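One chain comes next, on its own, written out as C-alpha cells in the form predicted on its own.
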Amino acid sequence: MARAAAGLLAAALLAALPAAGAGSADAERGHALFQQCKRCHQAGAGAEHRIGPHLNDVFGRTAGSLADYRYSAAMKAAGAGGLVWTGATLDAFLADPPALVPHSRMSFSGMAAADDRAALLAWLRGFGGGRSDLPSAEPTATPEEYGLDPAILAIRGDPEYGAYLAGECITCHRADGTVEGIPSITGWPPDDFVIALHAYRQGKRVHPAMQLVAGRLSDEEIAALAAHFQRAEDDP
C-alpha cells in the first residue's frame, strides 16, 4: 500500500504541478540560494556525497536510487514506489520535504517562494547530461574552513565506544535517523561530523545545547561517536 501511495502521488505531483526550473528562473539567483543546500549537498564538476547525496544529474533521477550512497529507509521506499525527480516533484519537495517523503534524513525545513524554488532548480538543471567542463559548486564545511588540525579527521574512532557515549545525542537526536523537529546526524560522513562537533567546541558555530555537548567532548570521543553514527543506519 505504501509503495502504492507513493507512485500514485508523485503521478499527481507530475500532473498537478507546473515545472521548476522554467526559462524565466534566474539560475545566478539559484546559484545564492544554494547557500542554502551546501552544509549538506554538493554540485558541480567533482562534486561528492557528503551528508546527502550530490545533486548531479537529479532530474530523471529515481529516489533513493544512487547505489554508493546510503539512503534513509524512506527514501529508498519512495523510489520503490515510483518517485522519480522531476520539476514538479523537485518543486514539491523542496517546498515541503516531510510532507512528499514522511520520515526521511532531510532536515531542511522547506523553501516557501515558489520563484526561489524555480531559480535553485534552474541552477541545478546546469549539473546534468554528464558534462565535464561545469564549475563547481562552493564545497561543504571544510577543516580549513574552522581552521581544523587535518591529524584530528585521521583520528580513528571506535563505533562501539562511540555507541557507548551516544546515549546523551539520541536523547534529541531520533536513533532510527528520522526527523522530528531535530536534524538527523545517522549516515553522516566521519569527517563531516568531526568538524562540526569541533566548530561547535571552539564556538565557531553557534548552539549552546550543542556548544555544551562539544565542549565536553574530547578529539577520540568525537572520532568515536562519528564512526558509530555513520553506521548506525545499518543496524537492525
Given for the second form:
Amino acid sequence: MARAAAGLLAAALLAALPAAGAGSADAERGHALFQQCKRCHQAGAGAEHRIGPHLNDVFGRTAGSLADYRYSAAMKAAGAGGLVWTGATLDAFLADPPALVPHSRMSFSGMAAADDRAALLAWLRGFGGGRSDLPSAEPTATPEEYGLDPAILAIRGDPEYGAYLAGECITCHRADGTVEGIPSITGWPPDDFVIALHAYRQGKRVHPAMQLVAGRLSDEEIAALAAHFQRAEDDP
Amino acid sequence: MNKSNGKGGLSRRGFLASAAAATTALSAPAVLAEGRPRVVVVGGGAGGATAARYIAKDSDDAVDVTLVEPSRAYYTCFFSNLYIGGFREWASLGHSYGALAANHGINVVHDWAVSVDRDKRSVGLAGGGSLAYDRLVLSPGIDFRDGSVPGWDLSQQNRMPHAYKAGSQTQLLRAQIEAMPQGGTYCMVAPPNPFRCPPGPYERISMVAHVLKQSNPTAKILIADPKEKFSKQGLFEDGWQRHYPGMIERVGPDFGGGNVEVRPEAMEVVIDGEATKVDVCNVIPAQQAGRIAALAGITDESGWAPIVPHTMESRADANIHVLGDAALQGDMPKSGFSANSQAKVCAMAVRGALTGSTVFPPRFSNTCWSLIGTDDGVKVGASYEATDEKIAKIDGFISQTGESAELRKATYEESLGWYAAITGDLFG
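What would the structure be for the form predicted together with the partner chain, given that what you showed me was the form predicted on its own?
First the chain shown before, then all remaining chains and molecules of the complex.
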C-alpha cells in the first residue's frame, strides 16, 4: 500500500516534469544514481542491449517487448500479462524488482528511497520521445577501466571447457537465470563477462568468493566461461 | 537412443512407480541397456545426486545411470538448522527425485545398497536384487561410531536426538526444544573432528538460542565439546555475545568437554564426572563413512574412504569413486557444497573413462554460510586443487567480526540464493 502510494506520488511528480527533464537538478542526481545501473544498462545515442536491455524510450514500452533483446521468460510473461513501463510501474520495479516481476534476471536488490527513484526516472525520461540530440550512451564496462589488454577481449573461449568450468559457478548462480540474493549471469555479452571477472581477479570489484574464484582463472578460462554464459538459459 | 520412446525409458518410469516393481525389475537395465556403460550411484544427497545428474546430462544418454537412494524425498541437512531456528519451513527443505528421472533419464531405485561385490562389479540391494556396474559412485554420507559417547547408541536417538541426518530427527529436536520448561537446559554433546559440516553444531547452537530467546529467555544452553577450537569460532562467539548474552556455556576439553557420558533414562549428562540434569540432550556422536563404504572394503583405519584427488577414485578400487562426507580427501570440509564440487570432477572423470569425452583439469571449491541470528549471516570459503597426495587448499576467505549489519544481511540473502541454486543443481 505504502509502496503503491509512493509510486503514484512519484508518477504524479514525474507527470508534472517537462518531457526533456535531463537538465533539471533532479535529473542531474538521477544521472549520478544511474551509476548503479550502468554495469548492465545503456541509455543515450547509440545505446545497445548489454547485460540488460537499453533504456531509451522505456516509458510507454510494454515489458519484455524489444525484439532483439533476450528477456527472461518471467519478463516476457509480465509483458504478455499487460505490464507497461510507466512512471508508476518503473518506480515499483526499481523499489523491489522481484516483487513486481518475480524470477526476472534483473540483478538489483532495489532502491529504497522514493526520492532517489524519482530522480533516476526523471533522468531516464530525458531519453524518450525519439529525440535526435541525445548524449552518447556510456559504456557498461571498458577494458581501459581495468587496464586490460584488448587482446584479452579478443580471445575466443572454448564453450565445452566453459560448460565444465561453469559447474563451479552454478552452485551459487542459478542456471535458470533467476536472481535470488545472488546475481544472474546467464545471457551476458562476452565482453561484459570478461571484464567483470578480470575486475574481480584484480581485486577491483569486491566480493571475497568472486575474487577467490576469479583469482585462479586464466585468461583462456575466463574467455571459455564468457562463451558459455553468453547463452541465455532458454537458448537451444 | 531415444529417452522417451525407448524401452529403457518405459522401464524407468516403472521403477519410479513402485518400490516393489523396482526390486523385481532390477536386472532390466543391464539387458535393455546392452552396450551402454553402466554407472550405479549409491546415495542421493549432494554428492550422489550431482554425480548422477551430471553423468546423465552431459553424456547425452550414452551412459546408463542408476541412482540408489532409500528416501523418496530428500531433506537437505544444509539449512536444517534454519528450520530449527524457525527461519525455514520444513517443506522447503524437501526435494523430489522426479526431475532426475523425468529430465535426465536416470533410473531412480528407492532401496538400500547393502553389499558390493567388487570382483563381479555388482551392488546388492536390501530388496534382494542386484545392480551391475562398470563404475560405482559411493556417496553414502556419514554413519555414527558406536561407543563414541558412553551411554548413547542409536536406540536412544528418540530420547537424545542427534538430528545430524535431516529428517524426523530434525523435527523431533525442534519439538523437544519447543517443549522445554521455562528456564530449562538444552545440552549439545559436540562431535570430535572430522565430522559433517564443521560449523553445523555451532550454527545449531545459534538457532536454538534464537528460539529460546523468544520463547524461553531464562533457558540455558550447555555445550560439551571435545575440540579445542571449532569452525568460525570467533564469529560465533562474537555473535553469541551480541545476540544471546549469558545464555550459552561451552565446556571445552580443558574442563572435561571430551570426557562425557550420557544417561538417557535419567536425562543426565555427565561431564568430567559431574552429572547435570538437562531437558534436551542433542548428542552428535563421532562419525565415519556411511556403512556401505566399509562393506565395500574401501575404508581405512580412519573409518573414511581414501580417494585419488584427480578423479575421486577410491585408492582401493579404480572402479569405485567416493564423494562427499565419506571420502578421505584432504583439506575440504565435509559439506554439501564440497560434495557437489567433488561430484562434478568425478562425473567428468567417469564420462571420460566410459565414453572417451574430454577430461578437463579438476577444480574444487567450497563455501559454508552460517546464520547466527536474524539477518546475521557469515561465511567461510576456499578453493582447492588436486595434488598426488590430497585435495589441497589453495586460498580462502572468512567473514570478519565487526562487519556492518548490511553486509551480514547480504551474506544471509546470498545463502538463500545459494540454497536455491545448489538444490536446482542437484535435483533439477
